[in-house]
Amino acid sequence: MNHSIRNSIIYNVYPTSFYDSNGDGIGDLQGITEKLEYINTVADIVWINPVFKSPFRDGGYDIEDYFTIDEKFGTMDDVKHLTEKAHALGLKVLFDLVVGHTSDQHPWFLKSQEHDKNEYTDYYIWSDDVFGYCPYDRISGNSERNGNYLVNFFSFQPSLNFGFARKTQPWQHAYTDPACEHIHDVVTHIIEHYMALGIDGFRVDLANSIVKDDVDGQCSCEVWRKIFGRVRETYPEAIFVSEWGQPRFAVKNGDFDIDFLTHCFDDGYNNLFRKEPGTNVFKSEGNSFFRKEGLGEATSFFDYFLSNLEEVKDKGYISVVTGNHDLPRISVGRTPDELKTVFAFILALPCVPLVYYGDEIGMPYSDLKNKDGGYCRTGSRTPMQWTDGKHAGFSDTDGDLYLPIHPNYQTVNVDTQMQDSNSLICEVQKLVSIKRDHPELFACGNTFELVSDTYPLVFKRTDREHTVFCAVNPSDREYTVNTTHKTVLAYCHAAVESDRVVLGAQSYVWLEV
């Protein structure tokens, strides 16, 4: 278990849209480097979405060359400068590991398409007859080779060959087949290449998708254990975060340090934040718990969260997120006060929280047409709103930006909020500072007691002789909670009395009891 990250917060940066350092209208690695001091006020780990050479038909998740930084983002020297400054500030840096598939423009795939066998023939998953039976998502008729190739997501993202949990067709490789060893070796090499440059680890895209027909994920876990074991022989502190959504598999059996709880695999997270139409990448309807109407439920979240927490407590961590590049903004339909209750809740949980860039200022979701395969996700990838000036302080270009700035940047931006002590960013920075100073609020090494999973949410975090009492009320109703306390750590719209707390609309309180 990696104890060095037990009090960490992850900050997810979409590099295209964070900060443009060279005036071309596109964010870049140097821009991220210049803003590390700001990131450090709200997080300890920076996860950066893909920056590798790519046709960018899926936001960089269609990689053409793992060992080249896309020129729009910078160079390998920029990677080194980024990690050096981050480490000087005490920040860790994660890159995105996308190895379930590549771009169909990757040289490996172009060679794999050829009729004659070569060293890349088995790098991807191919059927043995273009007209034969193939019960998987596949592309036909694009290649010289007689066969169909499997895809992981879009049509231009062919699946790398990690094999199958169970062979049912003659053209399949078992996941233990020597043919799959090449991919294990390549992935290990990619990881170690960037670790040598100072990268601290990786968020692993579609971590559960590598071995096909792997119903319970155990075969994929076996592969990840093998790869991570190799890497950790040289880099024992390497951090691996999975996009899986099932910590009981990814962390307990796959040796990942952290697994995200998001919109997939269980509806508990959605029931907290993303039930209303337009709040999820999937079609959704209903009532979220964190709404002023107070019509949602949190029981399903805690059932899933706590059962997984029990299974991973000696192995790693769970991450609960405000959002990411795949989801509409958490701000959709929420006021700043409602967002304060979201942060007060996530930052107090026994987890490694993740903040999507801009969520800490309540950046809005934009209704934009598809760009780079984002579709409905595009509107969550707009430029960071730094100031009320030109291009919201994101870029000084006189030309067009890669994506448009949301028109509310003149009021919703970092600079303006930093001048208002009651703003969302100031509230988030205050809570982060308190969290860093209180082991009771760390992700592990303490206890969690759920007192109430209705309105208001009430729970306790205890470390040795110290307890932090947390109560969160996102609704418009007023509640009274009986408690004794010694110190008020933080509160919003709450009145703290000697033996009770009165929670007003959209309120919270953290007490040291």
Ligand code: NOJ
Contents of the next structure:
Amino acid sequence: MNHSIRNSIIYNVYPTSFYDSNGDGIGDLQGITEKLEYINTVADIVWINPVFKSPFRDGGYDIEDYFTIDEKFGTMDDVKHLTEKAHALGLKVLFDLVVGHTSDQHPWFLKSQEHDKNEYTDYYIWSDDVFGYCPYDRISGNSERNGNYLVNFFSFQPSLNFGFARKTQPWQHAYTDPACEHIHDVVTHIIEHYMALGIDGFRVDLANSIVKDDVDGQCSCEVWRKIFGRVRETYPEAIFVSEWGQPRFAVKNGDFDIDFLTHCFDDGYNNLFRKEPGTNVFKSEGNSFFRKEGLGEATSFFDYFLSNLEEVKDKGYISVVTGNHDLPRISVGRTPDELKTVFAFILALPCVPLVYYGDEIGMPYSDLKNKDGGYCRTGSRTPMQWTDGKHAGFSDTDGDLYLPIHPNYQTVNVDTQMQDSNSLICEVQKLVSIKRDHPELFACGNTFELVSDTYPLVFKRTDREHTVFCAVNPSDREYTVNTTHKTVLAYCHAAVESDRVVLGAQSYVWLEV
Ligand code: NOJ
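Switching from the form predicted on its own: structure of the form predicted in complex with ligand NOJ?
Shown next: the complete complex, the earlier chain at its head.
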């Protein structure tokens, strides 16, 4: 178990949109490096979405060369500078490991499509006849090779061959086949290449997708265990975070340090934040718990979160996210006060929280047309709003920007909010610094006691003889909770009295009791 991350918060940077250091209208690695001090005010680990050479038909999740940084982002030297400065500040850096598939433009795939057998023939999953039975997501008839290739996501993302948990067709490889074991070597090599440059670990894309026909991801977990085991011989502190959504598989069986708990596999997370239309990529409807109307429920979230936590607590961590590059912004339909309750909640949970860039200032979702395969996700990938000046301080280009700045940048930006002590960013920074000083609020090694899972949410976090009492009321109603306290750590719209707390609309308290 990697104890060095139990007090961490992850900050997710979409690199095209964070900060443009060279005036071409697109964010880059050097731009991220320049903003590390800022990131450090709210987080300890930076996860950067893919920066590798790519045709960008899926935001860089279609990789053409794992060993070249896409020229729009910079060079390998920029990676080194980024990690050096990050480490000097005490920050860790995660890259995105996208190995369930490559781009169909990857030279490995171009060779794999050839009729004649070659070194790359078995790098991808191919059936043996374009007209044969193939019950999988696959593409037929666009190469000289006679067969269908399996895709992992979009049509141009062919699956790398990690094989099948159970072989039912003659053309399939068992996941233990030497051809698949070779892919494990290739992946290990990619990881070690970047670890040698100072990268601290990886967020692993579609981590459950690698071995096909795999019940509960058991064989995928076996493969990840093997790969991570090898990497950790040289880099024992390497951090691996899964895009999976089932910590009791990913962390417990797959040796991931952290698993993201988001909108997939269980509705608990959506029930907290993402039920109303437009808040989820699924066409969901209903009432989120974190809404002023106060019509939602949090029980389903706690059922899923706490049962998974129980299973992984001696092995790793769960990450509850404010958002990511695939989800509509958490700000959709929420006021800054409602967002403060979201942060007061996520930052006090026994988890490694993730803040999606810009959520700490309440950056909005924009209704934009598809760019780089983002489709409805494009609107959550707009340039970071730093100032009320030219291009919101994102870029000083006189040409086009990667994506348009949201028109509300004159009020919703880092600079303006930093001058207002009641702003969302100031509240988030305050909570983060309190959390850093209180082991009771770390991801684990302490206890969590749920007192009330309805309005208002009440729970206690205890480490040795210290207890933090948290109460959060996203609703418009007023509540009174009986408690004494030693110290008031933080509060908003609440009156803390000697033996009770009156929680107003959209309020919270963190108390030492
Ligand atoms: C999950 C990533 O988060 C998403 O952006 C991407 O489109 C798919 N995986 C495919 O790699």
